[in-house]
There are 2 protein chains.
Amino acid sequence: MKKKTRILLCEDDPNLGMLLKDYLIAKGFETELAVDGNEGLKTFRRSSFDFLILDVMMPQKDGFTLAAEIRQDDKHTPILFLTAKSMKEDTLEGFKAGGDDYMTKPFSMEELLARIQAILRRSAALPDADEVVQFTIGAYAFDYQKQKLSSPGFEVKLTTKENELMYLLCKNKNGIMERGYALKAIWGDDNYFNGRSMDVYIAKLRKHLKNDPAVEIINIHGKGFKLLVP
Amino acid sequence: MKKKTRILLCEDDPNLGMLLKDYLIAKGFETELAVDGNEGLKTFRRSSFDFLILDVMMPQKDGFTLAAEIRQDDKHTPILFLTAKSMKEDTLEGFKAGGDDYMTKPFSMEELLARIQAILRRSAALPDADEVVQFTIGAYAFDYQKQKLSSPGFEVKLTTKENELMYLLCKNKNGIMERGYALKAIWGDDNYFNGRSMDVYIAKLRKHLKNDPAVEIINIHGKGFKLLVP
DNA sequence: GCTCTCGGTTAACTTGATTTAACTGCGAAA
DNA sequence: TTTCGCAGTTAAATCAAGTTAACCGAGAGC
């Protein structure tokens, strides 16, 4: 059975509170509540958590301070933070680094929900940018972190869209990579055109792994690609 | 013991200028209060103050020209102006520059804590130039206060925009600086120019950076640059 | 005051990454 | 074996980043 993702919520308004976390757990997350920024730092401590919620506007500790401290610990479970609309865009707009998101109030529970949903997904498909992740293909190595992808005398600096594409490949080395989640882990959206944007990107990195003819990328019709190595 | 953060607000309406002194103070600021522009401007000079909010609307002097004039000495406190509703958002657009933001009256406590703390922790972005910050890069050693990099047989002094810029990819080494963060902390504001700016400043640093190989500032395309370091 | 220098910005232009679009061909199912 | 949707290719369009040089303002030194 798989775990439960766990949730962190941070809000001051209990009746808000208490919704969202009712709504969260009917909907299969574990969910703490926490009604103030000490308090959810302490939460945060002395449990661990896959996904936090932070009301900006809290008593005692407000979110953005309870963020900074959670991320001198922790760099990378993904933050949302609940904020007024009266806020203005680009204020927020600084908050939006490193995964972390925000959205104003009011919302819809299942807006919320989509929201971590999309989240989570992009989260657990791709590592993170700072994460050391290295693959041997055949003859080639693949540095997701360095974006650099290599073969005996031979180097290529990898674009973003390339890197990412070449590590879910790789993560299913001779299996199927299939198509629909690629895309949503990549472009966030299945849809015609980022469908033949990832077919130029596969054209690419077929080019990248010519030297070494013991390495193919195959399609599988109608399911996705699949990376062939020895 | 943290040294408290020094507000000064500025408020001709006697009222609202006690009840915002009094929850500022409440929330840990050192808080003075001004009853005009010309006693701002005063109060100004006469101490030192990590962030300053000014109603716009004042007898005597207004906040913008009070801005204007705290302005020719001091680039870099953040400014929060209080504004009535009726203004036109883009007459208050043009004080967005700079790192300075408003707020439209009514708005409620909370809301002007959690809009402080979000410029507060913007301009944190980068450490005061007194305080000691080294890194190891690579085969270079960079001093954030000396603003020098070094290599075995190499330094370079480097200018403050530069200074600021490695900063801050070395705070994210090997993971991401994202440009719009780096130019909100640097500049104080995202736009074109300040974008291009930012391209000349990189391009400088990867000049001073070229010594060693293994060293480098990758684009992440449509994010931000990271610091390759091994 | 005048001029020089320096840090920084602006501007125009080049290069690169990604998406869009149109067209081609293959494969599976009827 | 025809048909249709998926995959592959290519080129153009778009947008982001990189480069270079001119420009500008402030402070240093005359």
Given for the second form:
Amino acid sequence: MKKKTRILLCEDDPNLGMLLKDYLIAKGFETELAVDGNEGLKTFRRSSFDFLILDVMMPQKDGFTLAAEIRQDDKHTPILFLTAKSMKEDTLEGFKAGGDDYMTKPFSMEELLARIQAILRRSAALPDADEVVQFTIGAYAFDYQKQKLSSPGFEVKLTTKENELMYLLCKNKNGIMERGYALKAIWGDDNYFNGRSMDVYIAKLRKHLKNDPAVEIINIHGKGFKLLVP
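Form predicted together with the DNA already given; the form predicted alone follows:
There are no partners or other molecules in what follows, just the one chain.
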């Protein structure tokens, strides 16, 4: 029997909180509700969760602060922010705090469910937090958990997006990492803007790998990218 996905919901509006909790339970998720940021942090630390939904505007501790504190211990559990504001600065703040996505109130329950399922699908493409994932790529060693790429006399700490792209390239090394799959796994959507963003990160990875001429990331036209390793 498949284990139920456990969700921690932090929402200070008691009516909305109970409504969301009941809806998620009806959809097959085990859901715990916390009514402010402090309670949310305590609940998170005393149990294990597969998904976090954090309201941004909460008393005691706002959603961004809570997410940043959670990310000190846990880099992987997906976080979805609920915000009453649609300001661009807020969304950027949320991603900086380690969020995976955000929704602006009011929203439909169906949209919330679709977002949760999309984020869970893409997080499943990447390793679990406690999985040891290391690759040797020519002269380089890549450690996914430490977000580190190194070779003799060289070491770089990768950003989260660089790290996840590097993982998918290594997992498919000498084979094709499909563009759409990588975009959905890492960005959650294969739209044009995310595609341009991915191209920027691929260019950064090429720079990091330039010390070994035998290692190369090549474009496969219309399909994706291939990490060539001898």
